[in-house]
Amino acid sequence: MRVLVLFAHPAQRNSSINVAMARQAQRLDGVTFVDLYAEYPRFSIDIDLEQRRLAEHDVIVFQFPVFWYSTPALLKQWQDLVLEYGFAYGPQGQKLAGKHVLASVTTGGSFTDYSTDGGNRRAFEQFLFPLEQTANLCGMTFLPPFVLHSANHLNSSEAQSHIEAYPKLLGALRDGTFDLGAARKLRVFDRTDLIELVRD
């Protein structure tokens, strides 16, 4: 399948692990990669180039850190802008129907952070739920967010494990590898996860 990387990060000089992600996806043949924020830096979203890229790919991924618990601002703004009436929904707006769309996420909260008992007093899908919806509504399958917890505070073993994960994840859903079947069971998913998750 087309694979294009929506990478969101506006404090990238603050990050070490989504900017050796970013990297990653960038080195791989048959994903298309777009720094939103270098794209557009003032916030001046192309609508018609970003409508075409969608067209021209059959998985969406958003890479991106949560930042108080959703999107940052210019992938908001993104959303708000290129999933247009007439284009993305609505009677004459299917463009996307069939599509699947993936977030990869990083927290600075821990797993457990992010459960009833936790600081943030719900599961961490449940703050990606209006991406989901969104994806729902626009004819497209919203896959299990690919996620990794504590970012700030990982050991550097943990870090290289999780960035090496990511472009095989990528290169996976681009040569029809991933088990969207298994994966659509699951609530998030990790780099463990990917063992089973990867057909040979």
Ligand SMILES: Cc1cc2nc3c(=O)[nH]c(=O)nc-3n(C[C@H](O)[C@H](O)[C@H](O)COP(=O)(O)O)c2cc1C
Second form
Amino acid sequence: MRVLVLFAHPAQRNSSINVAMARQAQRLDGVTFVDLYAEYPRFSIDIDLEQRRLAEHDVIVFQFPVFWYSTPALLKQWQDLVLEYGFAYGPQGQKLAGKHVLASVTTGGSFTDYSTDGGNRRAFEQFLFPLEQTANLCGMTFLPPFVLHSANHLNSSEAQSHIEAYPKLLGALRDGTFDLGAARKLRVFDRTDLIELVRD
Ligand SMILES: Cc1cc2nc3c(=O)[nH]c(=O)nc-3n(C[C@H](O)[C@H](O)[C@H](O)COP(=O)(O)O)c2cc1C
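Switching conditions: you have the form predicted alone, so give me the form predicted in complex with this ligand.
Every component of the complex follows; first up is the chain already shown.
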């Protein structure tokens, strides 16, 4: 499958994990990588270019750190402008139907923070519902998110494992060795699940 990674991180000089993940994604053959903040520092999105990119790919990966329980602002701007009526939805707008969407996200909060009894009072995937429903409305399949919690409190080997898992995931999506059926039964997944989800 043709994989498009849309990376959104507004504070890359402070990033301990996403920038390293993004570097891995950039190196992969057959995966298109776009750094949205680098391309659109003034938020002036080239809608036609972005729509062409979407049309040319089968899997759209949104890679971002969770900021205030949501996507960074430029990724919201991208949704607001690119997913136009007549392109992404509406009677004549089915250009995205049948594609897959994957969110690759990192959070400062821990797994426990994202539970009914935790500080954030909800399971993590509930915070992605707007993105999930947006994909749904556009006829796309929203895969469970690839999540890294406690991203600011990892030891170097945990961080390295996640950074190395990311290109494996993207490569498996590209090569058709990622078990989409098994993944869709999960609420979220992380690097340890890739042992089951990626076929040799
Ligand atoms: C402005 C801002 C808002 C944040 N909001 C959240 C949040 O709502 N939930 C959460 O779990 N972490 C939040 N965080 C923590 C980030 O998600 C975390 O620092 C990031 O995922 C780490 O990845 P990085 O090292 O690549 O930046 C926030 C961080 C910043 C700077």
